[in-house]
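A single chain, nothing else alongside it, follows as structure tokens in the form predicted on its own.
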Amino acid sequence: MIVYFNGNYLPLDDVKISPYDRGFQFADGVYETLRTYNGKLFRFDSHLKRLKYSLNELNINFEQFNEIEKISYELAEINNLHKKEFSTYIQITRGVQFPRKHNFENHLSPSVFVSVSELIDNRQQVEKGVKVILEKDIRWLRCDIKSISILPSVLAKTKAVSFNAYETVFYRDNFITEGSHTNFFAVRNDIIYTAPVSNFILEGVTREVVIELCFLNNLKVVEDYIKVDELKTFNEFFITGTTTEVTPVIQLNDRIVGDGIPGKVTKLIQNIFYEYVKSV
């Protein structure tokens, strides 16, 4: 595999990261994951906007935004993925600082890493639905930043897998926030609910698209917190994400949702979403 690192296209094994890189020592960095539809990076501008926001919130100095799209396509070409649908991973850390100290210096040069990979087939989950589990949200209070410091989410996702589930959905007090790597939606009386944009959730790009498409198709979306003690009053759930797309939730902890099959509103939103991505 050929990857991009600090201005060079290199075999993955040739990439050398300093042990004094602040990303390695402090998880001091941000990331983005994009995917293609029809060979084109989907909602690139939205991902770029979020990347800029995350970097700005952490005061990481990076200005080569115009290069990212070109790098992604060049990597796809080099790795013979240009005729397939692929995902792009971008990670930017604050850079190398020696000696090690907690406070950062402003003159550091960011470390930039980009890789591409073929998309994994997720049709089974999307068509049949998945199980999720609930977990208390003990992450930091800046979930709006797409930081590489995601160990709580890593542990939560791993716990989900150990319970034969696809995802862990977090809650704070009595309010659902989001999944470990997805946004969470619920349906009641044909009205779609999801947590509002705040520091408690990442403003997902697919979340944004789904809300836009619902509006255009006269489906009502309410951006308000879903209460844990009211989950039984909802008859459908689904999760969204860049590679998760629109995935139905058919089991929540030990509870089977509805008839254990994707609900009608979820399936409608899926169809609208896939018709949309065909045209981009």
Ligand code: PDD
Second form
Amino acid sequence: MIVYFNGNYLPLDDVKISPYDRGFQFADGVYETLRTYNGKLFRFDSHLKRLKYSLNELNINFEQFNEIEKISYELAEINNLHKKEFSTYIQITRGVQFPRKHNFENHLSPSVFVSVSELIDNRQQVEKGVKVILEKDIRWLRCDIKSISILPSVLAKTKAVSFNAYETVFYRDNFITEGSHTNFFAVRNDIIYTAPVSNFILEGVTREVVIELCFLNNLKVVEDYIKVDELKTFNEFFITGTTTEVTPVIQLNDRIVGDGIPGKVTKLIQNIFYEYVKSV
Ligand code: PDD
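Starting from the form predicted on its own above, please write out the structure of the form predicted together with N-(5'-phosphopyridoxyl)-D-alanine.
Expanding to the full complex; the earlier chain stays at the top.
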């Protein structure tokens, strides 16, 4: 596999990263995961905007935004994925700083890593719906930044998998925030609810698309917190994300949602989403 690292296209095994890279020592960096539909990077501009935001919030000096798109397509070509759907992972850390110290210097040059991989179509698997578990949100208070410092999410997702679940959905006090790598939606009386944009969630690109598509299809979306003690009053749930797309939730902890099959509003949104991405 050929990857991109700091200006070079090279075999994965030839990438050399310093142990003094602040990404390695402090998880001092940001990332983005994108995917293609019809061979085209989906909502590239939204991902780029979020990448710029994350870098800016952390004062990481990175300027070569114009190159990212080109690098992704070149990597796809080199790795013979250009005729397939692929995902792109971009990671930018603050760079190398020696000796180790917590406070960062301003002149560092960021380390940039990009890789692509083939997207495995998991629609059949997720179309029938997934189980999620609930966990206390122990993440930091800047979940709006797509930082690589995501150990709480890593632990939460691992726990989900150990419970045969697809995702862990977090709550803070009585409020559902989001999943470990997805945004969370609930439906009650045909109205769709999801947490508002704030420092408690990542503003998902798929979330944005779903809200847009709901608006265009006269489905009402309310950006307000779903309360843990009101979960029983909702009859459908779903999660969204770049690779998760729109995935129905049919089990929440021990509760079988609906009849254990995707709800009708969720199905409708999922189909609208599938139709939309066919056309982009
Ligand atoms: N995760 N919330 C969190 C905490 C996420 O990490 C993600 C994305 C999302 C959904 O965002 P989007 O729709 O832009 O993919 C919400 C990516 C896929 C990842 O961790 O690789």
